[in-house]
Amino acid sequence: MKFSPLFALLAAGVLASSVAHAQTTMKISISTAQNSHQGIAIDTFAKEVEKRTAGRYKVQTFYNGSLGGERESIEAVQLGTQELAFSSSGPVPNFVPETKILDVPFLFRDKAHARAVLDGPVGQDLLRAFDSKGFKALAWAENGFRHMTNSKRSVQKPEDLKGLKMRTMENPVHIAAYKSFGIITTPMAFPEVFTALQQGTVDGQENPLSVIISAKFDQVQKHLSLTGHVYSPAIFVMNKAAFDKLPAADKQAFLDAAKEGTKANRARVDEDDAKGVAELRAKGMTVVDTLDKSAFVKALTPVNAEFEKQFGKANIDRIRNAK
């Protein structure tokens, strides 16, 4: 059977067209709701990846821990069973120990200080530390300053925390610090927290306002204290082998998409912080917004001495004093 040159030309055109439009699908997940600072981060990232690669890459987004908690998602990215994840810094030190330093309580003065550190030399050095652990860290984003909630009593001073059973992230630095407040720490993956609070398995938890609002913790927690005890970064991570396979232009597209996701994420944190207290009060929470932070810092003196030994005082001071 003989094909005409015209048929051959048409067939080649169809083939070229299908190759040009071949689409690679990847997954990214978060533990919180879509309508949250993390949801807007991954939705923006997915949209930007598709736009910047002319639709050759499509990123499927998953919310509410539907692919597992943060630790499981990061593990899946490391193993290559999932290409991408967006996570708070909670479980990250279990995979990249160098990042532990960012979780030292009262390390950052405010969001502007934290963002400057993460976007500057310290943050960029830490992103490179992911390379040898099976990850490509695309960008630092934000979870926000963490505050304490509980169902038992109003927390106005460090002593009020003593004996409270609190869910903590699976993070060794947080656990050490909270134990020094006299908190009974209960590490738990985020998707389990609402039920644990509802059933009284734990008395309280600590998270940024963005998370407290999007997770509807006001339904199961009466008291909120704006302790701002830890700044919680978030991060876009990608499987290193999957990233390395990308052509140079596509690598840049993924990095730029993560930067856009970070911008949208930080803007939403600012918005939630600005309106969050009034919103939670309106929903019936008792909010302590004027407490003596220096008393909380003082209560952590012994554990801070341990952190200085562990991370090096010079390294902690480099972050504390960053402009």
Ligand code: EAX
Contents of the next structure:
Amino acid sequence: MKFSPLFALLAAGVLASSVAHAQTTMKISISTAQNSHQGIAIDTFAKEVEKRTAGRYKVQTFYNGSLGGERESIEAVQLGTQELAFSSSGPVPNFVPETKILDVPFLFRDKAHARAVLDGPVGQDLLRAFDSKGFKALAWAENGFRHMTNSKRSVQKPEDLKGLKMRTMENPVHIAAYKSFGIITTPMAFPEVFTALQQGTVDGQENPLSVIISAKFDQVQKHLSLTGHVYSPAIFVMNKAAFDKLPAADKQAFLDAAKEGTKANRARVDEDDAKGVAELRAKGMTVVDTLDKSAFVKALTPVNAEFEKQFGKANIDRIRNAK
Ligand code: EAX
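Beyond the form predicted alone, can we have the form predicted together with the ligand?
Whole complex next, starting from this chain.
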């Protein structure tokens, strides 16, 4: 059989176009629903990666912990069985201990303060701490200020927390702090929390309004107190080897896509914070929005002294006093 020159030309064309469209598929996952501040983060990221690489990379998005909880997804990224994950800071210190300092209660005045620190030298240094652990941290994003909910009683002052059995993240700093409120802490992966609240395995939990709303915790929790006791960052992490083998321009595309994801994510947190309380009240929760925060800060004095020892008072103050 003899190939005509036209056939050869066509075949070459097919080959060239398939090379141009060779597509690498990657996975990214979150624990929360698609319709959430985290869903919008990874949806925006996926869209931006595709756009900025002319479709050479496709990022498949997974929601609701369908690939596992946050600890499992970070583990998978470290091992390289999953390229990407988006996670709250919850389990992150178990992989990159330097990040623990961000989980100190009442460290940040407000979201603007937290965002400025994460986008500034402290946050950027911390992103680099992931490098030696098998990750490329692409960008900080946001989970939000955490508030307490429970099914037992209205929490107005720190004493009201004594004896409440609360689910916590698998985060050593949170656990130490909540214990010193007198809370009975039960660390648990996020995908199990709704059922645990529903079945009464725990009385309560704490999360930002964005999470409380998107996870429909109002269906299984009566009381919400706007404690804002800790700010919860979130992060885009990628397997280090997968990132390192990208050509330089594509590396930049992934970094820029993560920045866009963060922008969309923060905007959604602002939206959720603005309308969240009214929405949750309308759904039947009772909300304590006028508590004396200084009493909660004071209750943590002993454990704060421990944190200052552990992380260095100067390091904590550098964050606290950042403008
Ligand atoms: O990332 O585990 C948690 O409570 C987190 O805040 C939640 O999974 C959202």
